[in-house]
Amino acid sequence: MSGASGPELPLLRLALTGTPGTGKTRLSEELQGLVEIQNQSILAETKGFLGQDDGGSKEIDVEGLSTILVEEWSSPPEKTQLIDGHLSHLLPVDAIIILRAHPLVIDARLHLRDYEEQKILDNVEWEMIGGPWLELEEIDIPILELDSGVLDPNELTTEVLNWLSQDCAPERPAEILDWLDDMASKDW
């Protein structure tokens, strides 16, 4: 679907967020050409808000970056923008797309990426408890939640484009994915 001309989209800045391994980058690739894609880490580095923590991991000063972007983004973009990054929902965006996937899917995907075991466990636990939603409870902008463990990239793209073409309606999912409830209801 990349590069194809698509429906008329609202001129918004969208956050594409979710636990590592949910498919944010893959969905961004699918949407390339239909929207302008910005990687959150590159955006932070360009603006001087990307550093390193004591362990050598890249760390984004989201608060500093947001402060600068509030002014820079005071008017709508010329083309719909999608900011790809697991902290992008903390930036001054107009709407949020949150990708989720069953914790066992996250575990398998992160093992394929050769993540360290502790980092895999941390991300699996974050997804299991619905961590992405913990930071979204107080945010009052439209949010679309999609299960990338069930939908393939083409289906995810279709869902996003349909949602955008309907001016981000509905504004919130009717039910939030609950992996704990899902796992508790199965015979393991």
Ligand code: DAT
Contents of the next structure:
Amino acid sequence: MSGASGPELPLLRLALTGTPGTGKTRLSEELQGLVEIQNQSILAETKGFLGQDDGGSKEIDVEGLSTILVEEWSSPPEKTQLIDGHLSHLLPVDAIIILRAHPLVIDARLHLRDYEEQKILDNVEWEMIGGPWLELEEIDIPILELDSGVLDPNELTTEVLNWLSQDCAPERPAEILDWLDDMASKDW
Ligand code: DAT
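Mind sharing the form predicted in complex with ligand DAT? What's above is the form predicted on its own.
The complete assembly is shown below, putting the previous chain first.
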């Protein structure tokens, strides 16, 4: 859909969050041109909030970044913005899209990457226990949850655009995906 001029969308800043492997990058590519995509790590680096942790990997100071963004984002953007990043739901955004996928799907997708086993396991567990939802209990902004293990990128794009066109209604999913419940209810 790159470069297409799509439906009129509300001028909001949206987080596109989810466990690594849920398809944030892929969905961002689909939405490119319809909304302005920002990568959370690049945003953090530009603003000086991307540091080095002990293991040498890059770590975002989300609190520091949020503090300056609250001021910078005090008025609406000129174009609908989507901030792609697994911590983007912790930024001062107007609405959140959470991508989910069954832990077994995450496991398979991350094995195709150059990730260490422990990192894969940490991410699979994070997804299994509900991922970003655990950090959103106090937050009172619209949230859309989509399953990238079921919907292909094209279908996800349609869902996102429909939701935005309806001014982010409904504000919450009728039921949050619960992989543990799902597994418990299976007759093994
Ligand atoms: P993320 O950016 O959240 O880490 P990604 O966009 O790199 O995830 O996608 C991880 C892998 O999953 C990649 O191989 C593409 C595939 N993928 C992404 N979205 C998908 C979808 N809706 N259906 C099937 N596969 C998908």
